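Taking the form predicted on its own, here's one chain by itself in structure tokens.
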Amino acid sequence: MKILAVCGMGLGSGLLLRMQAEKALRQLGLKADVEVSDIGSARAAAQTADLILTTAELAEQIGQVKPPIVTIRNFIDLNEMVEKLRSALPGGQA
């Protein structure tokens, strides 16, 4: 299972997201690459992501993708990203 991270820049709430998401994903018992991305090259690589996380903002401006966008409102909120994993990913309910 392939993640992808978007931000503004690709860089640090990018990063910041990805090491969220993957405590959370350890916290869940489950798998998956994280990869961070820029907003400009978000929609090509969304082609080969099963998953994207990014700000409301962000997921305005990703558009209509094949894979489900989880819009996070506090990249620090370990719950809360444990949260929308539990319910967008197969396995999450673990």
Given for the second form:
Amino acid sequence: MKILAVCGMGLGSGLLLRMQAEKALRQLGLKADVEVSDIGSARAAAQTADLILTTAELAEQIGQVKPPIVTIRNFIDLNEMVEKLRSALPGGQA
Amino acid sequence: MVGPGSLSALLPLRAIRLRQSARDWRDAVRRAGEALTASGAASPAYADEMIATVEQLGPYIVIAPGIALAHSRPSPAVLRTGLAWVTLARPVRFGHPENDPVSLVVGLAAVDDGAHVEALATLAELLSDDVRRAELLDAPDAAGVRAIVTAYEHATATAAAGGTATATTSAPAAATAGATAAAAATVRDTASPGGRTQIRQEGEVEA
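Alternative state: the form predicted in complex with its partner chain, after the form predicted on its own:
After this comes the whole thing, all chains and molecules, with the earlier chain placed first.
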């Protein structure tokens, strides 16, 4: 399982997304690799990802890709991340 | 232990500016650029690069209600990794559909994709705690902001050394037992009705 955290530059908000996703995965008892990508390389990186995490407006810029895109509004709200990963990931409902 | 990549190491006094005036989002980002320049993390050109990032990619840097993480990529304008903390006298709109208006601009100058990870993680922990966020935003001066940061770092380092959970460890700055209880309560229940979070008020409501 690979999750791709996409932000503009690949080092600010995407990093926050990765940290929050890793915390949320631990809370859900799920295992996945979380990688950060900048918007420029997101479409290529999406080829090997199972899920994409990003913001609503960057999701529009990524466009149509194979894996589902989950958009996060509040990057410091762990609860939002947990709930969205819970419904998006197989095994997350358990 | 509190090391060279810690938040307190990367957020010196000179990079903290409170109740700054900004007439629009560009001005607000410029205040963050000035703070990064003052601390030696960036040259003045970096402010333009942070502004250009928003112009190109949109206001996605507004990462939470009221909070923008202004940054660009490593460039000759970045002199060393550093963070800036700028609160605004009057919130400004960045054009974000949900998280506007912004009253805190965190500036980030990064030399690579790794040196700021620890500091950013600490900052996210502090800001996601309603009580500590309120304390940080109400701090009377830059020294007050740093005192909360260093107290939190020491508390978490001590807790980690003792092998206990750090999530609800309260920094000494969170003076009262009531504040501690509120922190514990809000950590467990961060879902606010309708997903709306008032950046200043939630901690007070809980307390």
